[in-house]
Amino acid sequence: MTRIALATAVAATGHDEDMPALLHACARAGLQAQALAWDDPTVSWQRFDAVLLRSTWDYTERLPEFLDWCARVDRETILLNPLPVLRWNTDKHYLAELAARGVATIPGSFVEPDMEPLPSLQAFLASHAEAAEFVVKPAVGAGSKDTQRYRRGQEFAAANHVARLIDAGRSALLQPYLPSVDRDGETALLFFDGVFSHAIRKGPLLRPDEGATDALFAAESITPRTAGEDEKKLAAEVLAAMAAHLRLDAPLPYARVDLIRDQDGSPRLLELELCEPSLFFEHAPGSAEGFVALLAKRLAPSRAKRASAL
């Protein structure tokens, strides 16, 4: 019987929803899976088939401790996502890798940890002069921990903002804030071996002189949604993209692809979500079980393989 972890965190215990869902259709499947927590030094990782990132989501508050983790699991079992494919996404620079390759995504400026916070941020300004409210985020971030809405007039809290990103060492991303998503929300397309399974809206966040979420990541509306044609066509951009720019030779096991509309009313990139996102099970009944039919399919040759090398 294949045996696959399904990776979470000490602090995520008990907030994963999707957790119940993928360890039933596990178990339908045939395949024996575990919850584990990759904060958890006591567990031995090579005692399974594959290990599947899901609710890692302390890992951006300690990214290279759990890069090297990530590296020691990948010499010891199959890890899903592949490692080169988590060092890139682990890190929203890779937003400007893809707009370079074409991509439309939402236009930011990133402040690293040796420029000014004010200037950088009066210049990101100055070249958005369209946009009323703007966004401040992490590089390495996730669940909108650290991510604050700005009016115009509110420079210097933002500039203060930045400062406290960069001042711990961490890049921090500008972007205008689109009015768009007030009204319709974002749309998150899930992708489960390339091939697309469904769709969420996701509530807006951030709300107006809100401070930035404490918690692990902040509550979230969710409902199904049904994914326009032009939605899809980009999703495939990104992802197409993304596969040229690391080269990868097959699809991924699951990709989640977070839009937003413009002024203009057509898609763009938020985020591409290949490290540890959640694939809400709950709104799209049978993906789950579709979800894992996949799974076994891609592990069932190295399942063969490893069992008869013991």
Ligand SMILES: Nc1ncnc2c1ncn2[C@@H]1O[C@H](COP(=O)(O)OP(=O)(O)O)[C@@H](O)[C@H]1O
The other form holds:
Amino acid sequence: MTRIALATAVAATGHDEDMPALLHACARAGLQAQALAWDDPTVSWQRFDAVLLRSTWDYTERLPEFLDWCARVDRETILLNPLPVLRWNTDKHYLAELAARGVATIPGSFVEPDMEPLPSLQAFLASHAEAAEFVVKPAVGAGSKDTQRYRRGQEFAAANHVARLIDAGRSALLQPYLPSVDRDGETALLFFDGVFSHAIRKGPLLRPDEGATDALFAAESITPRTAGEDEKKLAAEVLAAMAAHLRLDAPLPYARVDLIRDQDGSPRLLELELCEPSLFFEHAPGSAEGFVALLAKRLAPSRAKRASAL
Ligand SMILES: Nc1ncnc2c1ncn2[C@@H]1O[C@H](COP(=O)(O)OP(=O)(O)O)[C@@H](O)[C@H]1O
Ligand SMILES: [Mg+2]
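Given the form predicted alone above, what does the protein look like in the form predicted together with this ligand?
Full assembly next; the chain just shown is listed first.
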């Protein structure tokens, strides 16, 4: 029987809402799957035919350690998430690379550790006259952690936020706040093996005048959503640009494209999640089974390859 490890994190234990459905679907498909924490040093990853990242959500504070772990797993067995994808997608600088390839992203500016926070912020605001509010977030981040929404007039507080990030050696990303999210939420489109599976709506997460969360699991309000044709089109463009940029020759096991509509109603890329996205199986009946069927197909040749290499 094929053995697959589903990588979570010690801190995420019990919080991965996809995991029960995933384990169940694996069992029904004849895959022997086990959820294990990436940061549990007692795990022997080489005992598995393959490892798939799932809820390794706490790596943002220790990215080099996490990427080293990924590289080690990739040497010891088959890591189903390609390393170049992980290196690229764990840092929101990828958004600038996709924008340079013509993808409609939320327009953003990075403040790097060697830059001055307040003048950088003022320059950003001067070039975004349309934005009544803006967002400061870490370039390496997840789960809205250390992300905050500000109004014009709160430049000093926002610059202090940027300064805290860059003093910690992190880069900050500034974006206009797209107010459509308050009414319409964001749309996340899920792709398995490059094929669209389902979409969900995620309610707004940033409240005005509320400090940044440092919880690993901010409460999210998720409901099923029918993705618009324009959203599907943009998501396909995002995936094509990513594959061209990274010169991938095969689709990824999963990809999630998160979009928010701008002032004109056009969808824009908020985030492309390739490493450890929630897949929202619970909100799309049959989606876990569909994902696992593709996973099983993917594993059949890799298991044979591993057997012949041993
Ligand atoms: N530019 C933006 N406009 C509106 N809402 C935003 C914007 N940037 C972030 N948000 C809100 O903050 C949340 C977290 O930001 P996101 O870029 O998805 O980072 P991550 O999920 O990696 O922490 C989003 O789900 C959204 O609710
Ligand atoms: Mg997000």
